[in-house]
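Shown here is one chain on its own, the form predicted on its own, set out as structure tokens.
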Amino acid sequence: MAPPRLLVLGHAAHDLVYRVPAIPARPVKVVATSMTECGGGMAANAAVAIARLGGRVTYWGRVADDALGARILGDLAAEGVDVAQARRVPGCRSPVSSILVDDHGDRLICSFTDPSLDPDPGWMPIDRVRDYDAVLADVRWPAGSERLLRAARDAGRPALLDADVAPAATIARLVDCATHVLFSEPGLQAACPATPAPEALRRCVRAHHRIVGVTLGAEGFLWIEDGAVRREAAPRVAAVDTLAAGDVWHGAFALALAEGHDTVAAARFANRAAALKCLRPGGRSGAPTRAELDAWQG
């Protein structure tokens, strides 16, 4: 049987990753112990995770028509991601992030996306959504995500939202489009401030949702399905680098659903993929292959 086809839409960037003993709490000069460059961005990282785990994946998104944009898309293509429909926008700069990772594996991210990067999603070949077994979109390009998620939902395809931090109105709009809403902890707090996770999830549930959940890092995944609150624990690991772990989780979860697994199995698969990534430095470059994940005893 052929592997499932997935479509991922949203943020792609180039990451400069600096290893530091500790992330400073005040403005100081910091001497990094190492520096690496790799592809980044929520959607792009998820697309690479899907490709490494055996899915066929297409990326839709925007970069500038500059040398960095060519590198961003070239890095994705080298990982087996189809970027033929990605848009190159003239007259602006491609997204870039500078990231500090400390000795505990925690990270601080400073990300730049050029405000002149054209937000119009009219170029997307939206009629092709039926060609895919599932779609995954992030919150970084709301106009594109809204259009894709609505089209996928109307076509009867799983429409997954990676609901990270964004203005509350943006999150609410995109939540209303998706079939599967997958919050980060900060994203859920942005949507429902000062509200315990189970109650916050319940407030977000709509009639068309299959699940609404939140990733909890080392504590696994908490979700609501058929009115019941459920949790799947994550493997316990001594994290080396948490950068891109959430993106790997979302890509793995989307792939597992597209393969026909239920939510419990998909959450278990995604938890293991993200945990194994945390044992490796370098952000996206630490995303595991399917063979590596199958062989891992964690």
Contents of the next structure:
There are 2 protein chains.
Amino acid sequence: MAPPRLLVLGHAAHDLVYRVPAIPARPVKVVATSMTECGGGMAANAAVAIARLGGRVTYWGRVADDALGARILGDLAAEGVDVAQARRVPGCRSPVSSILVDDHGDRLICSFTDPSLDPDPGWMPIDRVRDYDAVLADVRWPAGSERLLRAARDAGRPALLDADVAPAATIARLVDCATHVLFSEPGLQAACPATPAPEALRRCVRAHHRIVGVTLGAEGFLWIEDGAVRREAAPRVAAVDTLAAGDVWHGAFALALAEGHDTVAAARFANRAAALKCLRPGGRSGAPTRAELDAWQG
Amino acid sequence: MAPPRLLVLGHAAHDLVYRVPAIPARPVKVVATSMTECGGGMAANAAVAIARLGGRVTYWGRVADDALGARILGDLAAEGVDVAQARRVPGCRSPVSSILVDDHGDRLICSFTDPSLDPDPGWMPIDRVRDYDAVLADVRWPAGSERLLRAARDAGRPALLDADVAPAATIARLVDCATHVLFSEPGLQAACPATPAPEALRRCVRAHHRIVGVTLGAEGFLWIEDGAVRREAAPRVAAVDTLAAGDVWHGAFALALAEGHDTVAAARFANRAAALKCLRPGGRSGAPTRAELDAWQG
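I have the form predicted on its own already, so could you send the form predicted together with a further copy of the same chain?
Full assembly next; the chain just shown is listed first.
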């Protein structure tokens, strides 16, 4: 059986990752013990995870027509991600993030996306959505995500939203387009402030949703499906680097759904892939291959 | 009268400066509203401040023999800083910092200096120290600072130490070399934990010290001179960007001493220069010229 085909849309960036003893809680100076540069961005990281786990994956999104943009797409291509349809926008700067990772594996991410990156998604070859078994989009390019998620849903394909922190109106619009809404904890808090997770998820459910859930890091995945609250616990690991773990989760979950698994099995697969990533430093470069994940005893 | 000549040694870096609504107190994701790249580093910023305030200034220090190193030195040269004697080290990476600045002007700085940057200060043309009216060194390259501060002191020149956070043994060694010790608040706390500032300063005083002081941001400068505790208040300003304000203070203070002013007058001059810088965004690019400072009513 041929591997499923997935389409991932959204944030691709170049990351500067600083290792620090502790992430400061106040605005001070901190001296990094090391620094590495690598590809990053939520959608791009998820695409790399899918490729490593054996899926065929295409990236749609925008970078600038600059040296950094070439590097961002080159890093994705080197991982086996099809970037032939990604857009290079002239006259602006490519997305860049600076990230602090501490010795507990926690990470502080500061991302910049040039506001002059043309938001118009009209260039996307949207009819090709039927070529894919599932699509995954994030919140960093709302116009693009909205167009893709709507088209995928209309075509009867799973339309997964990585619902991270964004303005409330943006989240609300994208939630309305997706079939599978996958909040981060901060994303869910932003969408439904001061509300316990199960109740917050309930408020976000629309009739066309297959599932609405939230990734809880070490606590696994909590979701509502057919009106019932479910939870799949994550393997317990001593994390050394949680950077990109959520993105790996989303990629693995999308791949498992596209392979035909049910939500429980997909959540278990994604929890394991993200946990194994957390055992390895280097952000998305720690994303596991399928063989590594199958062999892992965790 | 010819302007005085100053020699500044230490940290020169390339800064990525992200503007954020608030600096997070926890390890989360934050989306920057803008990002600018510019020259940075404590010593380099102080050198730029001196040049803008009318001093003749030479920079000694190390960058890598890479594109970023060329840019760092080029940015300094464009400000009128003499970088002809700076060292380019092959086979390593130039210093880089990522900085978050929030809407209150507070800043979080994360700096990386490649440990493979050769620490040997043997290349420095140390006999030329007699050509300068004062020297200023920071804590980022201890071997270089120690050699320069000792030589300046032996030559009867003011040997100023920007005593920011560093390992206790490093600080202790450098404090022993300088004639003027200028702590930051975090630097003084690191050197003498849990001790009120006047008592902490007292403990650091050595017989050869002219002054030992601490910059207190909006609270001005507190120092010990001839056994007495003194304080010079700073102008009250609504800061929009404190990035590089401490470095501007050190540069201005060193210049004023080299011009022959006493400590009170030098502290007043430095307090004013740093306060004016805080009114302007863009890190060291907001450092004032002499004409701007003279004209400022603050």
